[in-house]
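Next comes just one chain, in C-alpha cells: the form predicted on its own.
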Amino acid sequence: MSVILKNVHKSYESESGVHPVLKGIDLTIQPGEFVAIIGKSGSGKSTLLNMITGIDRPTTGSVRVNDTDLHSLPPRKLAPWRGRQIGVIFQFFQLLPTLSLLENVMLPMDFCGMYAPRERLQRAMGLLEQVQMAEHAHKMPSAVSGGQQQRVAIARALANDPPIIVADEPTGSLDSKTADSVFTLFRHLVERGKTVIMVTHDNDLAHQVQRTVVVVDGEIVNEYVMQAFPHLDAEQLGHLHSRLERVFVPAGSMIIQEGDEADRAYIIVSGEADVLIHQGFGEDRVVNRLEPGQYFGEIALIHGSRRTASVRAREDMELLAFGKEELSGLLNRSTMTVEEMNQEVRERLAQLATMKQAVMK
C-alpha cells in the first residue's frame, strides 16, 4: 500500500497569526518500505505523521493511502477507515489502564467489527506471543514495565492486520536495550510485507532502516543530500538544506572548466554527468560519470585552487550548488564528514593522476 503527498501544506492559527508547520511536502512511501522521519522538535515531523494517518488534514495539497483520498474522506468514514488500515504506535503506549492487556489488544476489532466475536480472543493472544506479552495477558498496564506496555502496544496497533504501521517516536521513552527488541520487532514485520513509518530523533536507530525522510522547518531535505552526506544528523543536514541553491543545467553544458578558480560544488539531483580531462590538441576525454547523490566540486574548493578537471551534463540537469562558507561549516560540524570527504578528494586526484598520465603516454 503506497503513502503519496502531493505539495502539502498545514497552518494553524492562534491570535498572534497563522503559522505554517508544513510547507509544500512531496513525499512517496512504497509498500514494504521501512523509513525513519527524523528532525528536530517543532520541525513538523509529528504534524506530517499526522497527515499519513488522517489525524489531521492539510490546509492545502493532497494525501492519498492506496486508493483513498484521506484530504477528502468524510470523518464519519475516516476513523473505521484508520483502524483497518493504519496500525498506530504512541511514544507513551497509550494503553487503556481500565482494561487488560489483552482486552487492549482486542479492542481495535471490537470498534471496526473484525473477525468473528470467537476469533478475538484467539488472534489477541497469539499478537501478544509474538512480541512476548502472553504471560502477561491479564495484568493490567500498571503492572507492567514501559518497554512491556510498548510491545503490547505493538500487538494493539497490528490487532486488525493493517498494510502499514506508524509509530510516533516508539522509542524514545526506553531504555537503549529495550528500544533495540522494539526495533527489531518492526524489522520483522517489514520481512513480513508490512510497510513501517516511525519517527524517531535517534539517529543511529534511523540510520539502520531502508530510507531515512528529514524535516527541516516544515520542509524535506532533498534525498540525494543525505545520500552525499550519510554522516550528518538532522541538524546538521538542515543547516547545509537552508543554504543550498537549486540549479538547472541543460544538456551537453560545461558545469566546470578545467583551470578555472571554484567558486561552488555541486550535488547532483537529477541527471547524468561525465568528467573530462584535457588531452591536448582541444581534445577532452571523458574518465568518469556521476550520478545522483553524488557531489563534485569540492576538490579546488578544499584547496582553494583551480579546477582539476572539467565536468559537463550529459543530460538536462538539477544540481545543488554550495560554497566555500557551506562547505566549512559543513566540515566543522562533522567529523565523519571530514573524513570521508578527504578520503574521496585523495582517491579522485589519484585517479585523475593516473588518467592525466596514461594520457600524457
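Note that the structure is a prediction, hence the values are computed from the model and not measured. Positions refer to the first chain, counted from 1. Compared with the form predicted in complex with adenosine-5'-diphosphate (ADP):
- Between rigid parts that reorient between the two forms, a hinge sits in the chain, and the option from I220, I86, I29, E291 at that spot is I220.
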Contents of the next structure:
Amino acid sequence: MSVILKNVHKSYESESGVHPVLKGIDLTIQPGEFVAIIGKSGSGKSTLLNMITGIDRPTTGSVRVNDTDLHSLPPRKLAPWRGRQIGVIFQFFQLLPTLSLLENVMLPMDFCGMYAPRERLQRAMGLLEQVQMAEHAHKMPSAVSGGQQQRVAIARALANDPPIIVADEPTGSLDSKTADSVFTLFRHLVERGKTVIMVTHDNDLAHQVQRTVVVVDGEIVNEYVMQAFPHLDAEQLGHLHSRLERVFVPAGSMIIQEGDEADRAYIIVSGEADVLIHQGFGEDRVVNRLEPGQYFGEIALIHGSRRTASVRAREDMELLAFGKEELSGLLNRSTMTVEEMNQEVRERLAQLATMKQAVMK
Ligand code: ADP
Ligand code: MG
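Starting from the form predicted on its own above, please write out the structure of the form predicted in complex with adenosine-5'-diphosphate (ADP).
Entire complex below, previous chain first.
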C-alpha cells in the first residue's frame, strides 16, 4: 500500500521545444506517512502530484500506487481507480457550485458506486460532521467561507475512504489561522492511518510533518542531504543540491588520506565508512564510523589545513561531494548550520586528539 516512483521523467512539448519538468524522480512513500512537498513555484510539485494521482502520465519511468502500476491501467479505468484509492484536494477547493455541500460530498460515492445509495447520505453527513460542517450541509458553496469550503473539499476527498490523500497547496489561499485548522484535520487523518502527501508553500507547516521532500528544478533533494544539514530551508537546500557531485566509491578504498591537502567534503548517501588515524606502525586505527546522513572531510576545508584523519569505505558507497566554495556559501546562508557544524568539528577534533594521545603512549 505504498507509493513508488522510479526514475520518473516528464517533459512538455511546445513550439519552442521539449521542456523537461521532472528529471528522474525516485520517491517511495510508506503507508501512513505524512509527507510535505516543498519547493519554488514552477519547480514541478504539481506535476509530481499529478503523476501519483494518475491525472497525468510520466514521459518515462514508472509509478506504482497501492500495488497498481499506473501505466498498466487503461485510461477509462483510471478515474474509477483514483476515486477509490486517492482523495485529491486542490488549493481552490473546486466544489461544484450548483450542488449543495452535502451533494458535493456524496458525488464521489455516486460516481464510483461505493456504498449502498441509501447509506451515502448518512455517510456524507458523518464526514461533514468530522470537518465541523454538518450544520451547513444544505448550503451552497458560495454561501460559506474559503476555509469552510476547504473543509468540505476534505470531506469530499474522504468520501470513498481512500487510503491516500493528496493535497496541492490546500492552505495556499487561506489565512494562517484557518490554514492551521485545516492542517490539524490532515494530522488527524494521519493519526487514523491515512497516507497524506501535501504540497505546501508554508515552511512552518512543512516542518511539522514527519518527512519533507524538497523539489528543485524537477529533481528531489536527497533526503540524506537534509539529514546532514537539517537547518537549511528549501532555497538553501536547492542551492546546495545543484552544486553537489555524485561520487561512487568501492568497498575498501581510501576516500581521504590523513595528511593530504583538502579540496572536497562529502555527505554519505549509502554505505558506511571508517575514520582512521595513522599509528606510526602497522595498521591504522579505527576511531569512528560514519553512516548515511553524516558528512566528513569538512574539518580541513574549514581550517584550511591538511586532512586530520583518513576515511575508508567499509562497503560500496554513494557520496555527494562539495568544495570549499559550496561550503562557505552554505555557511554564509545559515547561522544555525554554522553553529551545528562548529560544534561537530569541535567534538571530532577533541576525539581525534584523545585517540592520537592514546596511540602515542
Ligand atoms: P509547481 O507546482 O512546483 O509550481 P508545476 O508542476 O505546476 O510547478 O509546473 C512545473 C513546470 O511545468 C512549469 O514550468 C510549468 O510551466 C510547466 N507545465 C506544467 N504543466 C504543463 C502543461 N500541461 N504543459 C506545458 N507545461 C506545463
Ligand atoms: Mg503547483
